[in-house]
Structures are given as C-alpha cells and as structure tokens.
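Take a look at this single chain in structure tokens; it is the form predicted alone.
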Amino acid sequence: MKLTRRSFIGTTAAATLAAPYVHAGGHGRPKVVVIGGGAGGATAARYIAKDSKGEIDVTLVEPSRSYYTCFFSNLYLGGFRSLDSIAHSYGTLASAYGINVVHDWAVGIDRDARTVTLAGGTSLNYDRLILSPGIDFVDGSVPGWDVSTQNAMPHAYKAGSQTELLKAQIEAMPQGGTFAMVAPPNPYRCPPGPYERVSMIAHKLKAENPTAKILIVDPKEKFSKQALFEEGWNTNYAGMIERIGPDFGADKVSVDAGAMTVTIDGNVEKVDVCNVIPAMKAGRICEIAGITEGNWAPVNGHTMQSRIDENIHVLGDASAQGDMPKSGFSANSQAKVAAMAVRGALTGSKVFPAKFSNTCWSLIDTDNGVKVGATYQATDEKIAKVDGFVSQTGEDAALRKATYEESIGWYSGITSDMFG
C-alpha cells in the first residue's frame, strides 16, 4: 500500500529503509532511472552502479552529450578557463560502470506504473527514480524577458552555448559601453554566482574596455559574500561597478530586448549588453511528475526522497530540502546520500545516517579567491546547518591565492567524482 503524504513525512529513514525493496514484477535486477546528468544525477548514477556491483540496473537520461558545468563557467567569461575545460562526456560512466546512458529528454512520468516516457517514444520502467534536472525559469518574473529573448539578453545560467553567447556579446561591446545584469531573487542556483560573474566580467573589461561600466539591478537587499565582493570591487575595479538594490527600485524592473533597455522603477537605461537572470524553479520534469509545491520539490533530508512519492528522490537545485544552498557541491553531497538510500531500499545494504557538506568558491580577480561553506545534518523537518565558515575581508594575498588553488583542486575532484 502506498504511504499517504502525511504518514510518509512522519516516517523515519530507518523505518523507510528497514527491509529490501521488492521491485516491480518480482524478477530480474531492480531498475533505477536517473534524470539529469549534472552534479547530482551523474554522481548518483555512478555511485549506485559502482557500489551495487551490478545488482542494480542503472539508466541515466540526459539530453546533452557534452555537459558543461555551471560552476567555473564564470571563469570562462573572465578568461581564466577555456570552454573545453568545463566540458565533460558520459563515456566513462557507460564503459567503466555499465550505466545505460540515454541522450534524450524525459517528457512524462507515470508514478502509478513507475514509468518514464522519453521524447523519442521510449518508455523506461523504474523501481526508484532520481530526479536531478537542475533549474528552469519562472515565466514573467522579469517583464519583457522570456526564453524567446534569451539570445538577445542571455541568462547564461545553464552553461554551454548561452555562456559562449554572453562572452561574445561582452567582447563586442563598444568602448565605454554598459553591461547590465538583472540579478535573480532568492532562492536560486549558486548564491554567489551572479557576483562572481560581475567580478569576472569586470576583470575582462578592465583589460580590454577600461572605460566600460557595469550596472547590477538586484531585487535583494543583500547577497552572498557581499562584503568580500564589495571589498574586491572597490580594490580592483574602482568606479566601474554600480549596484542598484530594492531601495532604489530594483524590485520594479522590466527589459526591452529589441531596444536593449532596462527600466528601473520607471527610469529607462540604455545598455549594450544585458544579462537577465530570472527567478528560478525546479526543472520542469518535477512539475510533470506532480511532486512540486510552489516552485520546488520538497524532500525528506534523511534520504532525499520526495515527500509526495517515496519512490522518487530529488537532488540538487530542484529540491526544497532546508538550509543547503543550491550548488554543485550540494548536489554532489546529496547524491551520495540518495545513492546509499536507494541501494539500501533495493538490495538491503547498510544505510548510514545522512551527512552533508558544501563549499562555494568565488574568484574576484587574479589569484583572489574567497569561499563560504558549512556542514549539515538531516532532521525530520529539513537538512539543517550545523556549522559554517566564510573568508574574511582584509585577508592577505597568499591566503587568497591558496583559496583559489583549493578551488582548482576541488573542480578536478568533483568532476572526477561525477564522471569517473
């Protein structure tokens, strides 16, 4: 009998995973389908396949053959990385771990039949389903902008061609021109991301277009690592960057992609490049599955199981889980907890208490790295922050360089953890 939502929320992880799961049909290997091949999905698929040693059939559904990480994509904009350096393939997941990698879009989920329908017409059966689709955008959150205008005013918050487009537009700016960013409201993917992006664009413009201006239109009163970024901007890019917050009308903004204007509380600003980062929500497949409440998919932090359907786990940006930020590190951490829970449910393997961690690094200028992070534990209500840390203003150059080099090592480690 299926658990009701009320009874499921009250069920502890131990009770949920007390006995091996009897998979659909009662024969053959249990099947896990993972939708989304980023930091959450790729990691979960790899860990389930690796640690189950062939006991579980794993299929990973991801439309892109090359995955470009959103983390470190800002460094590409700033000239610190090549695009190829943030691109990764799924070949090792297939060849070394036996994962069935399907490059297609998931367009339907039948929760009663436990099937996933793909755009190409294929239907996949599952015993457990893992959704890690990242983000989509909230329609109408920035009046005048929608996906039909993304080539004129790129979001570049899904890395790849949008990132290339934004960089090309920045490089084509006239001398003394204006770059504008419409920053997103909370919650959104990678809280420091827009402000690292401003830093990287400022770094590029300082070298190539030193009289250019950067305008940040921000609906939030404050933002992640604000003191660190503002210190860095004042030191390295004095007079280049202006931020308008909600006190000055940034919560009343619209854009006109044809005229290339940004209107702030009735005042029209003509700009040369406009990076619109709209409000965000869980990737659409979560809505299709019927497991969202509001813009996000609520989960049980002990297992990352949906609070609406216990046969579905939701990872990373798409999940509403509590205190963890929406980041690649968070998704990777949550994926390991979900993979362990899935193996326990399907094979009876031991399940340990969930623990999570996150660190977000940002680059302000050459060898000037800062970070923020925390550790977390699962409670029955949410994933709760245990303790945290953040870089301090006034740190010396050697420490900032070491922080940046630490981020380089982390990137190498997490991408290996994701893709093998």
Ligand SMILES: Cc1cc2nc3c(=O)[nH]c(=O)nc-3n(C[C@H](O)[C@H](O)[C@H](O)COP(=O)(O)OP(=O)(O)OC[C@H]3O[C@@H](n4cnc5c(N)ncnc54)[C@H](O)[C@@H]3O)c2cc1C
Given for the second form:
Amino acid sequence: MKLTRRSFIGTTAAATLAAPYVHAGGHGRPKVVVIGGGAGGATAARYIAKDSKGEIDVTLVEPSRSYYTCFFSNLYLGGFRSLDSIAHSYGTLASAYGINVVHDWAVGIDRDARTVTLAGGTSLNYDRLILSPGIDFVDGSVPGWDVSTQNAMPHAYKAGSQTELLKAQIEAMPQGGTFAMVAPPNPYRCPPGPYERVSMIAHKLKAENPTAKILIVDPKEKFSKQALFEEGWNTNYAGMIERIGPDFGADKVSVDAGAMTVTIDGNVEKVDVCNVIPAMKAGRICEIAGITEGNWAPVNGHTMQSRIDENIHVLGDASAQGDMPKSGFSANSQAKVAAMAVRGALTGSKVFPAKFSNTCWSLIDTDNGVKVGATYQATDEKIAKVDGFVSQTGEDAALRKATYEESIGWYSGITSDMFG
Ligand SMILES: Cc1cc2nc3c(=O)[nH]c(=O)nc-3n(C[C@H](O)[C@H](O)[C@H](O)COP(=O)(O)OP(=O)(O)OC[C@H]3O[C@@H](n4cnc5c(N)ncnc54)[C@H](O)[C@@H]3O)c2cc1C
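I would like to compare: after the form predicted alone, may I see the structure of the form predicted together with the named molecule?
Entire complex below, previous chain first.
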C-alpha cells in the first residue's frame, strides 16, 4: 500500500595462510587494541583472546562500564524488557579471557607510529588495531536538531539514558497527544529499527493512551519489511499511525525543539514527543584515524581490513563493506572474520574463507515477530549477498510466536558471544 500525506495506516576469495608476524619490537606478545566494546568490538576482543590462548595481548577501549544493547531497546520501550535486561558489563572479558579492559575514550590514532591516545592521556601501542565505534550523527542533517537538543528531542539510537528518556517522555504524553519520529535516510544502523520502534510505541500507547497519534516523517520512499509492518499496523493499531514520505515533503524537514514543532515542507506540526533519528556516519574516531571515504570506512571483506591502512580492521556500522545491513548480527559476524584474520597475521594460525550471515528480527505486537536475513561471502569488491529470506504477510500466529521466540534465543546467544 502506498501511503499518502494524510492516509492513516489502519487504514577471500581463497584464504591466505599468512606468515607468522614479527612485530615491531621483535619480543613480547603481539598487541591488538580494539576500540569500541559493542557488537563488533567485544566479539573481536573475545575471539582473539580466546582462540590465541594468550599468544596475543588484547586491550579493549570502551568508555562505558555498562553496554546497553540497541537490539531489544525497542522492546524496552514497548514494555517487553526491562532496562537491566539489556545491560551488559565487561567483567568476564577481563577475568575469564585476560583482556585488558580500559574504560576511556580513544581520541587520537598515529598510524605511522601505530599508537592510540586515550582521553586520559595514556598511549597504547598496537600491531593491529580494530575499530568498531558504531555511529555518530551527520551535523545539520535535520535542521534545528543537534546534540545540544537531544534531551528535548531524543534520538535513542545509542541505547541507555537516551532510551530511558524517550520512554519517560512517551509516558508523560497528554491523552490524545502526538508522538513524531523523524526517520533517517539510508544507510543507517538497523534498517527495520525505526519501524519496530513505532510498533512498540503503538503497543504501549494502545494500552495507556489509545487516542494518541504517531506521525512518521520519513525521507525514504520505502523501508525494510514494509509490507509486514504495514500489515501489522493495520491489524493491531488501526488509525493510530500516519507516515509521510518524500513525495509529500518528508525529505524537507526541520524541527524546533523549543516550540516542539516539526516543519514538513513548510507545514508546521505541533507535537508532544519528537524522536529525531538523524543521518548517520562512522563513529568519529574513524575520521580522526583518516580511514574514511565520505561518511564510512571502506574495508576489504576478506579480512575486514581498512582499504586505507592494512594494520587497521573496521567492523560493524562504521564500515563500508557491501551488501550487509548495519546490524548487531552483522557486526558480530564480521568480528569473527576479523579475529581469524588478525590471528593469522600475528601468529600464523590458519585462515579460512570469509563467510557472513545476518538476521534482523522485529516485534510488531505481543508474540508477533517477523524477520529478514541473508548469508554473504567476501569477494574482492565487497561483501556480497548469497541468498536471503523474509517473513511473509498473512503468516499464522503460531509461526509469528515461534519467530519471536527465536529472537529471544538469538539475543541470549549473541550477548554471550560478545561478553562471555
Ligand atoms: C533501536 C535499535 C534497534 C536495533 N535492533 C537490532 C536488532 O534487533 N538486531 C541487530 O542485529 N541489530 C540491531 N540494531 C543495530 C545494532 O545495535 C548495531 O548495528 C550494532 O550495535 C553495531 O555494532 P558496532 O560494534 O558497530 O557498534 P556499537 O555496538 O554501537 O558499539 C560501539 C561502541 O564503541 C564505543 N566507542 C565509540 N567511539 C569510541 C571511542 N572513540 N573510544 C572508545 N570507544 C568508543 C561506544 O561507546 C560503543 O560502546 C539496533 C539498533 C537500534 C538503534
């Protein structure tokens, strides 16, 4: 169904065997520094430490002591998960895997000297550097919004206090009020994420504030799992959700956080809560390292090595790798390929051809889960899709429940894979 301005919905190629690496000092263990302890970085650090059995010295740099997964943060908004249940600490990576976990920001990278500078002033040497810093926002992509207005108009696209704030604002909405989402342009982290979020907020509002409205202002013509979401919104949240696409000016949007307005192609809408999800780019440390082209850091899919510096591997959302969506599943899958390549380069261990997979589950309503996924392989040009699958409209309740349960199993599996 094409939605109009005012139509309510509900209306390696072959693996290479690298020669054992002789690192700069020629003595001691080779050193790997990982920047970012999220889906990509935590997985890579754990796999390198675990599989090298102490042969490689691994340091993980991450400012937060608790990592809140963006995955399942929408379920927290919908009331299906607690905030505590999506929080993870780094203790096991340090105690069981011997990883040197440093809670600080990386602020500088000297690629010639192979050193990382931390905000606290420490300097770390590396033989290989892994960057998995996730995303930052493109300045000025939504006029009127910048990080100084993120408390008035939260993005909640890095999970934690922003997600808590957004939920509190939704709970404080007046009866019959309006929640607006300014959706991001492609490419961005988690293609179905904004639309799962709309589903979860609709689920909450239906119970607590049933006359409230949801307005999606979307610069994209179409979006991930669109037919599945629209079917679910029609069935479960009839008349609550309106989506404005670019043909009705949603690519010309600005906000005023003081006045709580969203202006769409000159039309001013007063709203009660506004979730602005700006355009995205690689986490800033990639720019600082000088390994970006445009907004992202290009990599070789065989090893996830930067195409600009072979001593650096870039994982997850920050990388420009080809066909994989920017997701936690993708970052975790890429991390294992990079970990194997790094061990091969530094210790001479065997390296196999790179294979990847991804599935993105979304919850539309209670026990109503849908998914889209694919497998991928590395070519010299990019990570290329091999084959894929997607849930179908009209599936029965038992299948949707099984899909949701599968996502719960995936969540506990990936978080154990990341944090031990
Ligand atoms: C609402 C929402 C729902 C989602 N749902 C799903 C889902 O269901 N399934 C799925 O697979 N994916 C999902 N995702 C996407 C997923 O969260 C990301 O794709 C994934 O986290 C990317 O992993 P990453 O390692 O690239 O970045 P992140 O996991 O964001 O980790 C980056 C880490 O780097 C740290 N960092 C950044 N800069 C520095 C620096 N200079 N120094 C030190 N540390 C630094 C950050 O603190 C952060 O902890 C969702 C995302 C959102 C927003």
